[in-house]
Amino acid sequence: MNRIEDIVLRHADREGPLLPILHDVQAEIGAVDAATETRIAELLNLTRAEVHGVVSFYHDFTAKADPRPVVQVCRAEACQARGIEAMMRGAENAAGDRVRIETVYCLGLCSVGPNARIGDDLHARLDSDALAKLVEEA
């Protein structure tokens, strides 16, 4: 059994399994490409267009794997009001080509921003130095 089939089987008895399947595929394989969309569609008895519609709607899914560590930086209104835009140049310099910085719009910690996330770890109350250090250590 291949990895896609294994992931789909793990969620077979769930109601609405597509999103959990896509998250597991992204986490385990690193991407959800066209061939993967087709296979998931076959296994769930959906059309590829239905699967692609979900994949293309959410920013979490990418068609091509990128092995670099990811730092998600919140740039929504609350974090903007607390100065995230002025901090981005330092973060981008710290990232160079080694770390990928992704913009997200709300990590749910608006009262303690600016915020960032690496994997499942949230980091709040960042200043320029703390954000740059976080990126360097990613």
Given for the second form:
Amino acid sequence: MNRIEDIVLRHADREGPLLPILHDVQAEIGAVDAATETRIAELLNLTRAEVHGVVSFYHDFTAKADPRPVVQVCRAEACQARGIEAMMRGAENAAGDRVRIETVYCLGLCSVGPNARIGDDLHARLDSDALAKLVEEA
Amino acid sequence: MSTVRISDDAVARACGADRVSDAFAKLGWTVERVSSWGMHWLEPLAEVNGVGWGPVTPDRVAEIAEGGADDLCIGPVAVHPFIASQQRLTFARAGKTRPLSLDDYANSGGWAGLDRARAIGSEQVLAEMAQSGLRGRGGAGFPAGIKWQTVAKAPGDRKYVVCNADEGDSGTFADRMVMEGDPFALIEGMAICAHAVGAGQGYVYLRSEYPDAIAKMNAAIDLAAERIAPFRMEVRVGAGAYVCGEETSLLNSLEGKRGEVRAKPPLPAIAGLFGQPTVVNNVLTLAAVPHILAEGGAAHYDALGLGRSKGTMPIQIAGNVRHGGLYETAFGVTLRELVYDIGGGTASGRPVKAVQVGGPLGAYLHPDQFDIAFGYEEYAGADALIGHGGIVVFDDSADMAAMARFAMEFCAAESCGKCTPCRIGSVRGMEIIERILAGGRKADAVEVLPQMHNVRDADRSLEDQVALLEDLCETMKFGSLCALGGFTPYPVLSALRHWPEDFGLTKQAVPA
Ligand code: SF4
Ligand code: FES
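Taking the form predicted on its own as the starting point, write out the structure of the form predicted in complex with its partner chain.
Full complex below, order starting with the chain above.
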């Protein structure tokens, strides 16, 4: 649990530090589970319910770690206009159980879609083959 | 040795700009990474002595280096019709400067606004902001000058400037382009605001979907720290909640709470972040400020535009369009010009069916409506909104009933949960649209449970379902606390009115 304390300390002098703390926990530990929520609550002098309420509100935080590689696919309107929906089945087949495909609503690349993100790498102008290949190589 | 300029904007990088840069570097060229001109269909765009080639792939680099590859050459970039026909204020530096170069910024007129603001004092800055007529570019179009005056006058121990950089709307990317391409302009705008209202601390609330913008803003704030002192700035990263683009839920999120929308009053200008007077402005609003404050800017700004829609609007052309990108122009341009003349029609080459303006909460406009002029009032008059200035083009393969259903689904997924019309209504909305698509509904087992005494026993006709959907949309419009629940009816009802056939309906079934 020392890692949690380190992370909390790192942000201690910020105003309203909970979000940056949760981002670091999610990135370094892979999830924000119940025990972590309790520990963060103690350190910040909040109730666990308050911390849990925040964790469960945001899409970026998960209660359970999932070690699989993630491919984020944009399925918002501009990417739909360029045919992303018809490409999803192929991507899901390519993913199987090995890769997690996550839906995001807009990566801000709407003029060159359909688009996907893996880690901090962005991929534009995808077609079915390119998307399936991205998933296979993730 | 030769130099090539290539953008390091996220669109350029997603299209392969890094690989193209590497290929030039391998040939011994100097590669200068600059901001994007906004001609996204040409990215990655390589510029040598002002002449552009695009879209470039690594295997064409050697040819370009020798002055060949004529099929990719677009001639001098600065006079390309897409650029030459614009009126660029906010994006005046786009394509021209290195985003993190303080020298480039200062040499292109940077800091003139802040210096002048410091010289003329807070009162005068507030007066000029009001005179400029600048309206918030985030959606509602509230005059920025009035907001600033309220914060300046409000009593409080501390005051804040918060930049809403939670650009979650599909089809919008102008905020991202400012932050990645011209981050000092946003910083300067915030520093001017802080000076005018007496704020010591500023936050840029930036969505986690924009990793490049986060990195650029952090770096730029470090570089500019001395220049803007004693004002301090920090980037705060969101956590994937669309509703946090709503100013009061953004403030809750910044405080480390659930991003639930707050009821107004109190206005954030009176009691905002941590209960203190707070200016919340969008990226484009704040980035427009340096120009306004630099000599003569206010009058210049006021002279541009249409009616009460002052100045320029960076319009983001996206979706199924040939020439997608960023196009900044004075208000008043029509959708017809944007879609056909500037955007070049659809990328697929098929006829245009619909254009959604203003993000996922904006109406779908039918080609019959393409002559409406771009302006807040003009769009409101057509039951539409310009929002953040994004336009998304759809060709005739689009299924508008599916898009209407998606609008409800999106609202259900992103609702903050605070009010019933939005939280429950969006789910019910999906169901009703599904029933319309299924051709109405029989009074089925679910509907006639024995304990239900007031259930109707007749089947519901298609017309009944349509009436129910319209009724629900009314309830959402007027009963929701914020734009998510309140504006979702725009895409739904516009799709229903203009393309009833996609819902399996005839025109008569849908009252205008
Ligand atoms: S309309 Fe929806 S998102 Fe907005 S406050 Fe109500 S429940 Fe929350
Ligand atoms: S809609 Fe897909 S990147 Fe914006």
